[in-house]
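First comes one chain, alone, set out as structure tokens in the form predicted on its own.
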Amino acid sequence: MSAEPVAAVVIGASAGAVQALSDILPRLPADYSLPIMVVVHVPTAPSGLTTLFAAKCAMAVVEPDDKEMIAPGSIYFAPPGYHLLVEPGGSIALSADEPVLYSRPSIDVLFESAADSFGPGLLGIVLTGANEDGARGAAAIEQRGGRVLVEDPATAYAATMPAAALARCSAARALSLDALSDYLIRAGSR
């Protein structure tokens, strides 16, 4: 894994994410010094995911408009409908392009973006889900230097999204949600 500081974390779940996610942003302080993109396979309606988390978090919760430059110390949910994606400069951008892997937004999509805008300075963490999406993105994170992180698959709720990103990434490391947690607490904590 990279030894260069974490300056972004992304993060991707699918079936079981809302208990997940639950047990890992609402223990960041309101201090959190990264910035996370969410990517969560949500319907095309209203998923509620922001008002949910900025009930529990203590960062700043959104979901954010295309071109919207990255803050750190928030938390970007991507909107249902469309692909969350990082543009170099450090802005976000929002697609409308086809679904990956029957989804938009799609964890690959994200994962590889935010890849090539932070190299070796992005953290890639991938949860429960039951499909194989941010797994190609995770080894894109893997590839450009950066660090991949999986909730274990056998304490998840789906398996197949974290045991599909072990799969592609050497280097990628399964933890549990508690030790998910700390990690991304040493990384970002000023």
Given for the second form:
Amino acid sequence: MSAEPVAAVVIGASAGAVQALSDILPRLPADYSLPIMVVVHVPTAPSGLTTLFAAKCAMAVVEPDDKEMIAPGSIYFAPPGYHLLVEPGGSIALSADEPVLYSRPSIDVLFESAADSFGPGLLGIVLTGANEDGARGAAAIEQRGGRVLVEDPATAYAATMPAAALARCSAARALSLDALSDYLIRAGSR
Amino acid sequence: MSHTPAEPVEDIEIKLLLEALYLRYHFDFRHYAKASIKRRLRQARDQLGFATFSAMQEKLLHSEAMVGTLLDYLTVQVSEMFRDPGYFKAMRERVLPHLRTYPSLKIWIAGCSHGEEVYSFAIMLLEEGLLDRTMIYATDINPGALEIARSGVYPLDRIAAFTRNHQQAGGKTSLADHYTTAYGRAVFDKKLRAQVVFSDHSLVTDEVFTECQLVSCRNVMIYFDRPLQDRAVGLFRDSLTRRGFLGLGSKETLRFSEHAGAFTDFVREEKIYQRSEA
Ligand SMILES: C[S@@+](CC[C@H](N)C(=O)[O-])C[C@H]1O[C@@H](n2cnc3c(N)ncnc32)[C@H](O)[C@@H]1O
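Let's see the other form, the form predicted together with its partner chain, since the form predicted on its own is already up.
Every component of the complex follows; first up is the chain already shown.
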């Protein structure tokens, strides 16, 4: 795994996402030093995810507009109906491209673009889900020298997604939600 | 000697490929948002069976047939009629009452893709009794897309979603009043496009061509980098009459634009802006 300090975090989650994210994100402090970008598969129409997590989290929770600059201490949720990508200069780019593996937003699309932009400084986390989105993206993160963690498939609400990522990433570690949040807190505490 | 880390080879190849596309065919994608263009180019490379972007570049330079193929990868033709119904509802309820006061109207729909947005506006204007005195300029850089837009023919399986959106957008007629079906396709009424001019126009390389009261440019500028967005918004500003309107996609904003000062929020939630008095 990468020895570089973490510069940014990307998280992907599908079936069971709200519960899993609720075990992690609210534990992060308001002065958390990293930006976090999250893709959750949701049925179309306004997701309400931003409102939900803004109420629970100390960090700022944002549904970004296109070309918004990524700031430390903020959590960005991909807007429903758009892919969320990271531009090399550190801004967010949205796209209305076709769904990937039936999903828009897609976890792979976020992970691959973030891997290109952040390289070894990227930490990718694949949580519960019943499809294989995120596996390809997680592999791209590893290839660029970043690190990958997955929710332990044995205890995840839906095991397919973390298991698929694990199978593609030789250095990835599977952790419980508790251990994942501890890891995150350590990576981004000032 | 100082040593700066080399740019990844793939990035160099992409730059060269886009330069070739520009120099040879005058399609300018050099300032599109990088992450998304890289993704689409990788897709093209893999699906077309090229080992590298350099191999693709050679083919592109020497075979004109390749341009159209590449253009279809580089431009995203994803649209819907009355996409984001709230936008069209706001247009109907908040913007059209102002436009109604003009004896004749010009509307520019930039990046019209297969025409879904054009027919949506035409139907709404017809319902509001304004179509007769409106000229619609529908522009895009993809010739294939413009051709489909001009034909007004869509697969029937898209109609259910279009109909739902139309109702949610406050439609006053039934969508079915505006098309006939044949061979699994919906053919939209010719009268809807009697006042539409479809034409090839690039927000990157072309200039302002008309004065209009409303510009709708949705989900096109998300593919541009910020300086290029500024160029496009500059065109819209110069094209709009005093107090004219500009509508963007639901996640697009003028907040970061160097021309932000030339516009004020009109319907903030729907990203509809008004040109301020100069
Ligand atoms: C995602 S579609 C948007 C369609 C429609 N406006 C909507 O919101 O549903 C983007 C369109 O922008 C067009 N486009 C891309 N670059 C352009 C440029 N430089 N000038 C004009 N149109 C462009 C593409 O060909 C495509 O048709």
